[in-house]
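Take a look at this one chain, the form predicted alone, written out in structure tokens.
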Amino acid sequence: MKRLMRLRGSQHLRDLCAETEFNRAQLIQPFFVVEGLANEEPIAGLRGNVRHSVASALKQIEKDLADGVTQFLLFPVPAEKKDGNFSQQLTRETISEIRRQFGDSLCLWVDTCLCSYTTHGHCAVMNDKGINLAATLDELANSAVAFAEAGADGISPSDMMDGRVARIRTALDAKGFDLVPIMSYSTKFASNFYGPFRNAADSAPQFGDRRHYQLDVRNRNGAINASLRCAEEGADLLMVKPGMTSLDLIRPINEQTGLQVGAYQVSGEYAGMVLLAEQELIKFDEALLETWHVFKRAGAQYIITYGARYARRLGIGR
């Protein structure tokens, strides 16, 4: 059943998908959490932003809240990587404490993904033929259901594997959370511009590459295609990463699926703003707003992005 539903069943979600409006419910900022970690570290490229102990991260999200903030993307880093029997202890730990900290003051995404997990970096179970998919699919529906079980208000899939967001729908429906909400990295090309993101989530791949699960940057079908995918397997919102590199798709993708479609700013297009004013080239604040301005003229109903803690100082309203 296709519940509509699901993007009612709070203020916060409301916001996030107004279409007359830009809000700065419409922005949603990642953050870091390091299994571990005594101190904050500051991320390359990033400005505004580290990786973080759980404490810490309490700390910056109360601060946020304080600043306007109320979307929220999580990315657990975990100490130890494995392979198989994926422990989400780190992750489910986490959503607790924001939860029991902040209540339903914000709104909590949960990226779901193996890739910071794995020994070898890639968003799958491997074996010796490659990719097992049937493994991959369970170890993401299980830990969607354990964010869920934690408090997570929505799930997040990045993984690019088939079936996945089918696979996690079944789960979260038949664990009672049909109305978690899931926000599918559905249009994610291999690209270029996620190197800062992978030196946070210590999840670069260790052999090859990704191209064989996320998109050939050349293929416009087949991007499309792939978010027409994650509609028909019950998505309720869809992506496309990187943001700036697929603006001509959002609208397209929004037209032939009838679903809200966000963006997401990566690191790498993020980074090359906070250089370029590094160099007295170009005046942050001032960029990084008209980025944000060009992707809701494409079309994009929400942007995750590095900077959305600055929204209020740059005159997002409510």
Ligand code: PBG
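Between two forms, the rigid core is defined as the largest C-alpha subset superposing within 1.5 Å. Note that the structure is predicted; figures quoted are calculated from it, not measured. Numbering follows the first chain given and starts at 1. What changes on going to the form predicted together with the named molecule:
- Once the cores line up, the CA of C17 ends up 2 angstroms or more apart between the two forms.
- Core-superposed comparison between the two forms: the Cα of R6 travels 2 Å or more.
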Second form
Amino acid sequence: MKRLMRLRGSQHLRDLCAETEFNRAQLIQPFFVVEGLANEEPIAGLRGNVRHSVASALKQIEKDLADGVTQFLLFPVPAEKKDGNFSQQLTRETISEIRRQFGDSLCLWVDTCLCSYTTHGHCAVMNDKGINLAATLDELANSAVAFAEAGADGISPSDMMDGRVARIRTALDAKGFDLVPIMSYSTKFASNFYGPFRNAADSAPQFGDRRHYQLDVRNRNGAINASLRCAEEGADLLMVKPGMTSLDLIRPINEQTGLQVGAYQVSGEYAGMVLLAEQELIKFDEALLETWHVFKRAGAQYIITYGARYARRLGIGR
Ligand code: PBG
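Taking the form predicted alone as the starting point, write out the structure of the form predicted together with the named molecule.
Up next: the whole complex, starting with the chain shown before.
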């Protein structure tokens, strides 16, 4: 009889045979900084994550650094919503304060999108006909340059507008930021799993939905094509999102582009585990670790997760 169980008999043997491994440097912790906030505010479903003021974000980062987190993804949420000419003051201040306090002990990625800035909550500048692509690309490129000037280590465009990676790359290069990488949300689906995030980032669309710019989950070719396009436009790192519903796409995208692909375990996916744990239906830490190993098995190079700050507690080294 074939005895596959023989190699599972002890932790030593299981570790000997483990094919996936990763370290804390490959986990990215998102955080929200909300303008004008006096006190931290909880975010429904996102255990361990709150809406921060600049001051409380700095405290959280200090704690996270002590816990071994080194990669962060900032979501700035301005108080004033507009329809264009967006101010990047909050983001600039946040980035430069982080740089001033923590120097290069962390790697700071900044999400670049407009949905937290606009009155209507869409990821673009709109006119009567719909998306005003030219104006949107201008805003995104200006944002990226402002973030790089303030000291961001990398730019993460999450808007899914055609041509944004090329425009951002050109704008960064023109200002001498040719070594600032772009981590593109390259395969991003229209999804039901962004719910907790939209509460945290004030970014729910006020009319319609995002299906005219985010991807259709039914389409594998469209999904791969979107990442190929970002690669051609000059993205340095690619990403699938939501991660848990895009596992099948990670390897094909990596193989076809030669670029590393990360997975974003989005707010609804994370909150699902939080809620199951609250009902005592799963053990939170073990479930979280299970999903991270699955991302790795599927070929993800890095993972963006609201639980990155628990990595050391979960036994993930270095
Ligand atoms: C902004 C953006 C979204 C997320 C990241 N950037 C929401 C959306 O596209 O509606 C979702 C992240 C999450 O759910 O954790 N475009």
